[in-house]
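As structure tokens, one chain now follows by itself in the form predicted alone.
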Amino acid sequence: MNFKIIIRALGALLLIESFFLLLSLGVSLIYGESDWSALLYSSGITLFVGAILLAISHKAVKKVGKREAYIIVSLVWIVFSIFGSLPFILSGEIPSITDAFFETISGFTTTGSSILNNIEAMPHGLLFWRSLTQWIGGMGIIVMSIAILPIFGIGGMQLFSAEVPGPTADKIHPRVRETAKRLWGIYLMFTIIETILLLLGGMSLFDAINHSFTTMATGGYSTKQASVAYWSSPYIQYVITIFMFIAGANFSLSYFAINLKFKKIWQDEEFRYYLGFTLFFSIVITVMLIFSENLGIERSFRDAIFQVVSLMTTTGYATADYMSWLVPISTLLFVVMFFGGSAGSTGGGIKIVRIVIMFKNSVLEFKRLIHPNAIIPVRMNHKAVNGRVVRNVLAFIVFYIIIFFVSTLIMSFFGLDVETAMGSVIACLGNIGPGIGSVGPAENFYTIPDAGKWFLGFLMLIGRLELFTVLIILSPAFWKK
């Protein structure tokens, strides 16, 4: 194992945060808030810290293994989430280490869990740095860094693949490097795009900035307690909604349509299913709202749309509260949590076309039992799905659903009742913010005790790199030689 290389990677990491955290402090200047201090100190601890790590690993191999990219790619969130906090801590703000830890990682991890009671009470500066928490780990610290790391000798295509663990591995690139500064561009760019259209909504410039970073990050952060629903304009329900919708998506897909090439967009099979999804269960709870909630049509569909995309992408923004809805409504928000955004996009959860390659390997195995001796490949794009790729599949559903039913017990033993455990447990490990029961949309997580919110922490960190790439280190075999 290439220690070196592992530290030297965290030092140049954390050198990034320290620029993000002076962003932050350039904020809370112009608002000429007190928390400048804070957000002072914290950069100058993480730079210090970065180059320290930097001078004791320069005589180190530069190169990176897939147990080494493992481990940075699994620790760059722990310790990004330990700095990123300091801010919180050294404000005074949220004094509680576990608190302060909590609210970071799940930025980071863009979950959204939170366990503020009085958002709009925070100073300007901090309000930045936690939906700018939510926009870094959006792309992936990993995506954005690699285009940076080779500076310091640190190869980029390990990192790449461990950050992406999905199914697919679309590179609109054959250079990885290239491939992560176009795709942070077209980030960039819908970033810009989405603050205009809120600007011209009526939000504030500091609002629309915020909400801009935590819709494209799928992550859910809002500047108001309220969440979405702090602003009544169907407008801006809508241009959020809409961009909900385009971080969900693969983001190969995002550049195609950029080079106006919308017939491989519609040709691509996950997208299809993700928009049928989406309209599917927002046409079922529009009409369910309609005869139970005399909202009208436009608002039941509005309330409805909004609310699907959002825990679909597992952004967890939210304009109603669903718990306040029929039981059979809620039942149903909280099967689309287990859904997640596409392959190649922000989202978190199972993805879709896991699901979609799960349900067609289940299909083909009737064809299978009656002709035995046939080989029936699953296909996705009119293309064989590799064997390999269909266990990897099933493995992750299955190890998916396991966590998630002894995540339950374990949330249980903290005086916690089942609907609230479920709630809990899957807006966490499914990256999505918000839950059902006591976590639902209305409340948050700071009744959740300590030691909850620290297991809570984990299945974040699990959930957004996607089980294994975590899991992975925690077996006795990756130790082995």
Given for the second form:
There are 2 protein chains.
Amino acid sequence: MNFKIIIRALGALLLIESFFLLLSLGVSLIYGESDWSALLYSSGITLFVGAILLAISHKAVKKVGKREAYIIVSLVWIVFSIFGSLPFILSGEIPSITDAFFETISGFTTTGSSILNNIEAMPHGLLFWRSLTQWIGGMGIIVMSIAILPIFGIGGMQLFSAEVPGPTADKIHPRVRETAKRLWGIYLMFTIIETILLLLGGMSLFDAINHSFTTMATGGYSTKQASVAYWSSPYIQYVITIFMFIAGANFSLSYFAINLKFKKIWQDEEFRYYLGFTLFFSIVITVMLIFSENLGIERSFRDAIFQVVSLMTTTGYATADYMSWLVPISTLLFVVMFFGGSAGSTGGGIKIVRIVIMFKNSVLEFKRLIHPNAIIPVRMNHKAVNGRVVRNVLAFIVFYIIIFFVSTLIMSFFGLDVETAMGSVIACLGNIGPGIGSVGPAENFYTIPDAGKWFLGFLMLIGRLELFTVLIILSPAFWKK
Amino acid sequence: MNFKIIIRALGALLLIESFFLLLSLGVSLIYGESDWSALLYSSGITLFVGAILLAISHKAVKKVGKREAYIIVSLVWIVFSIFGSLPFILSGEIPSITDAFFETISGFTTTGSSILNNIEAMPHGLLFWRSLTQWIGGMGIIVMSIAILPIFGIGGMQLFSAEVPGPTADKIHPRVRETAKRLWGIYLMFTIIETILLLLGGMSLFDAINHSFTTMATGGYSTKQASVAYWSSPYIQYVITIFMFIAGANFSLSYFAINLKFKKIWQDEEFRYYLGFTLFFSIVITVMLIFSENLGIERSFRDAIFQVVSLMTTTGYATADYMSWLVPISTLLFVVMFFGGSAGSTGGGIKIVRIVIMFKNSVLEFKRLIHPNAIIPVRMNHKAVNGRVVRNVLAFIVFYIIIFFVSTLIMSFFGLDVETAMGSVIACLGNIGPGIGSVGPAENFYTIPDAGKWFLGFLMLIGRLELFTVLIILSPAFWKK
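And the form predicted in complex with another copy of the chain, for comparison with the form predicted alone?
Everything in the complex follows now, all chains and molecules, and the chain you saw is the first one.
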């Protein structure tokens, strides 16, 4: 194991974090609020530690193997969250270390589960930093899914990259740097466009930037305690819905869209299912809302599609308290929470491509029982999917479900009722934000015991990194020569 | 499709059902109660219809293919439940057709979910018939898992039969008849032994026979509204625990036990896990009960192991209302409900062998990610499991979970809260009996709307027949030439 290169990578990344903290300091200075010192100290400490790590590892051999990559990827989220929580602690705005770490890792993993009871009371610099953690996390996850996850061979992640200029061999291709840059450009561009559109809808510049950050990251942190429900404007809600949907789609498709290759988008099977699921659930819930809540067709449709897109893409904004809706509707949304965004998006969850492979394989299993000697492969985009990938996808989903149930059990030990235990687990494991039960959209995670918060933070991490990336480090086989 | 042979098989099986109805009539006559006429008419109608079916199919070609077998196996449970519900309807004891059918299919599938609010008020003949449906169902399921399911190739079911004198080729071997007879003998023998042991504990002969019927079938119907909690005797509770455990183990192991080949039992990997899971969950819950319920060590252990064995083997007896225990305990029991008995037992659920293969495969997936070019098979009993079987097992589990979630959703449409919806689904899909929420062990299924009862009956059927057996008939590929 090349430990020095791991240290070096973390050191370099800390310098980047220090820069982003400095950016937040700028915001604080504009507003002239008291949080500037906390941000300045945090940036300084992060810079200092980063520099030390770089200094002690300057002789590192520049060879990053697969195993080093696993460790770097897992550690960077933790290290970022530790240093990223400093501003909250130093400013006294979130005095508990547990709460501050929870809020920060919930940011970097683009989860969006919050412990804050009065978001509006927080100074602007810290609020900006809070949204920025999600934007950075979203950026990081795009790079990861383009450059690193396909190399790990974690099921389904290889599939989406086939059509994209990206890594094809089993080592990081020089073109990956190109691709990553290009996708960052698109990420930035969409953030700017959404900001402008939200400004046109009457949002303040500060709120518009923050919401664009957390939309594109499918993060879901809002600057308002009431989340997007604060703005009753249909225009704002529809704009956010559209950008959540874009953020939950494969980013390479946006690349095609910009190059006006719309046919290529439609050819992508995962996208067609993503669109199909979204419309299907939205329409079903619209109909149910029309009859149960009596809010009229447009409002029902808007509430339905906003909530479906928000939860399926794992963003987690709310324009309505879906826990107050009919039980079948909130149960349906609970099922939607398992879906997740597309591969190659900033969304979490199981991911559409895996859901589709699982469904296709289940149906084919009947065919295989009838024709036991025929070889009947799963097909995506008209190509046969390798049997190993299918097995890994199934193993992933089974793992996801096991973790879901075991974690629900663990959360119930912390005194939560079954529904809240399930809700908190899927909200964090799926990087969604709000869950069901007492962690629904109208409430938050403040009352969960400390140990529960640390555990949920761990779930955010493994959920964000496609389970295997983190858990493999805990397996003995990983450390065997 | 050879429809005539299907009709012929059903006709012959109806004659058998008519005989068992006659047996219940005998019990009714002994007690001199008013239900004799209902049982007599039911037996007569069943005999009559069976004879007609035989008559119209007497020219049937004696060739049963795989597809005919699928249809016979699925239909027989439905047909038996239709005719088996006649005594309840004709006697007026369960006037609603829905309720009577629910109670009967719950019997034949060895589920044990009941709609009865006052079991003790029912005449003895009908109570005996109710228990007998489970005993017949258990018998049927043993024959099926020995003779038919391995031929279908439904994942995991091939595995247990490898060591047993049973079918090895892809058609029904003449030795299967031998094996089936032998296992029936064991089933009958255990039923008699348990009856004697329960008599020795002070149970009445009627109660002893009924409980032995429903223990060996892992059915769980009791002659008392309070279930086994009616008898406070530790002896009775331990005897039932042991026999539930035996019924949840592979029946071929009992065959070895009778031949004093204990080493062979220990060599069976599924059995070791079955024992291990049972002890693990029992001990964890014992410790939790000692501290939360203050009932002393012996009582805590007895309640814990009784409930764990009852729910894991999918029997469903209760000696305590586990819904009144701490939330973490009832949540743990909810997880146990997914496990199920061993393959080749009368237990339902996912089955231990599948759970073990799933776990092993999940752990190996890490190894495979580290060594992407190595072929790393799952091993059971020191032998590599075919990759197709592993994939089928994973597909089975994924299917099980999908059905669980979708059915929960459907039940929530019938007005159930989320917990009760989940509880009713797992109770019926897993052939357990009581669930969680408002269908816990202290309550029953009476208040569920009619449409919900029919749907739950369908879940019992597909759960009992390893999902694929029934669902394959609904797939278009099945009907294509």
